Amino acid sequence: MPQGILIPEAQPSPDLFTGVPSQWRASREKGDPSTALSKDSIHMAERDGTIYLVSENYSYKSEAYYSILEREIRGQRVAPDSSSILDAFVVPICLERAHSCGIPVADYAISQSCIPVPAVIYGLNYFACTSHFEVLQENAQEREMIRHVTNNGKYPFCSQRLDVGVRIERKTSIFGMVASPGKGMADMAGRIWECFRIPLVEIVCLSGPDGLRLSSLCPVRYSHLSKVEKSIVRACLSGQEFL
């Protein structure tokens, strides 16, 4: 199972690939164009016979989607497969497929009227996105925040109690390895990507007494990556090991 690599982000160069395997290191210095990680962009390494697509939108009917799809139709290997895109960012699927897995997930329930609060909130409807949830909070407008999510009550939304103690975290996975992990989020990157097989994925969890629970999956844009986690992506881009 793949570990965390530990990389204090204040810490920049001179050693900015401190824990990275020095291979990667070596390919990165050499400055490999096809590595630009800009807006839309597609990466593709091939390892063991398998093709490893990065994407910043893996999301249904992209061009990532698309991609994978003709590949699979070629009878290609290719990771992520079309299926477990499809389950990764649809909450309540995911939860149960990572579940299935041995990860720890958040309750939830899916509704479409006033719950509890604190509480975390997803749309479920063709046009949502994970990265785009709601915290309620007691004093939250919470009407005005469910018309929102739901699109004006036409759509369901899964939500996720936050009991007493629990905070949201959030970490970035590249191939199942996290910059800077805080405790057991290495521990639930590898997990993720054992079950998901997706390369480049934010990991949001509920953090609390009993641990990490898995909230969702969302996907990620290049440009909120940090100068560590883009030298990672690059890394594992220009041919060298990272399984």
Given for the second form:
Amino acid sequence: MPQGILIPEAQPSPDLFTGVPSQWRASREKGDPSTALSKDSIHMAERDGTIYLVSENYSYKSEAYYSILEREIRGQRVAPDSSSILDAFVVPICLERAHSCGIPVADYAISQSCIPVPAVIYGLNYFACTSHFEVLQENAQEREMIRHVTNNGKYPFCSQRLDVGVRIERKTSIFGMVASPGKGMADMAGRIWECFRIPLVEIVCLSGPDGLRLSSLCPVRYSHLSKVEKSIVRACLSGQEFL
Amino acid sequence: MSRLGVFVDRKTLSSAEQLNALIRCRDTAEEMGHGVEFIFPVDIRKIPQMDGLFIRARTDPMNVTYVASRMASFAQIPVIDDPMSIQICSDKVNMYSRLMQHGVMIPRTLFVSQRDLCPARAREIFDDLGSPLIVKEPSTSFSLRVEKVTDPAGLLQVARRYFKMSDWIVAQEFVESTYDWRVGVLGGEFLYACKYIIPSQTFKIQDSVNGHVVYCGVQSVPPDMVPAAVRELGVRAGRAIGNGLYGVDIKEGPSGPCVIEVNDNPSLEGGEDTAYPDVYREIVHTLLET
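Please give the other form, namely the form predicted in complex with its partner chain, since only the form predicted on its own has been shown so far.
Up next: the whole complex, starting with the chain shown before.
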């Protein structure tokens, strides 16, 4: 388990944080190589008998997945659990589970052929990753994009209609917190944390006149984290209170 | 009258044997007074309208069958295969871990992480398991991505390919046999048994030999002809996984029968149930009448 306190690479401006406990904003930290967010590294923090596992790749059959599975089979409490990982990264299941937790979600359909555009489409197959979604804006694109996502029509896909005025918004959630202003996404991140318990995940939402609707959850590469986000991850791993 | 949903995909329907098996399933449910509806991936939202769901397509947590299974569980509808059975049986690391945890006899087995495997570790694995040994990519099915290796170099070569699909792989002691027992288990009870006769050209129940696919022969075996030890081991293995429908593959090794794998969504189209005419009746009863 990582120990020590870190100095963030850049002291984040307090107004960039939404939902982050105040002691984090004020903390001065010093370096600890055990929390170096290097490629494929897996980090753990333990609180109240639960092991929280931070990874940039929670996908099925990954090292992180098996680390979680190993602990579950030993009877340890671990977050996220392996079922939550499978639920989170298959879009229709993610949306159904989020809906059952009271989270507003995008309307979706599963299809194998043409769909009304504009729309967001996600592959539903062994090789699909939620971070590789496609946005169809016009009919001319449709056939080629669908061929790409379905591996030439071999697999079905999940589509979500993009109504007029709706745009895609993406934010990284770190233990249910986001490093950005805006209450909507902060609320969404908090609710998704309660539902899935994934310490590091990107939230993709459809943002429209009726607010945010969850579109999908995606893995997050450490290299894509901002300095502020990295400092939040390190603060969580360094043993400060976060739950 | 209850409604049974049978989840199928294009691949299920592409085989005449599968189609015949599906028709037998439908006829049985209708004879029992229930309605049957075939559900395709695009109809997945109909699942909550069903009273039970029977998945007849290749299951995997990463494909649409898992979506169907989870949809049924969200709606609290009985489903075969349930999500946990799919999650466990589709991943041999998970499956063997559960069998070990429950003390079910399996060949000596090691899980090998990509992070740990090096020439020295490969030699240790051979020291532990002997030669030849079997290497499996965890989500193998129908004997795909299962290979026999005879030395550490061969292990490293196969592992390098399999690590493209999984960060962990399985290395297992080789148990030689000319046939596998398949014990069907439903709800923790014995359902049927058959033998899969392994083609002479290979050690697998299905393989590509000189560009031709060779399949095992299937012999349904009446209950009184099934050794008690095989039957009991099959039931114990099924119970170690869950309460669903499983096909447990068993080899009779030098130190007694051992479980080679537990399959969710076991095949029923190859004549496995010839000596057991009530298999579909039992499945429909479990889904709709208990």
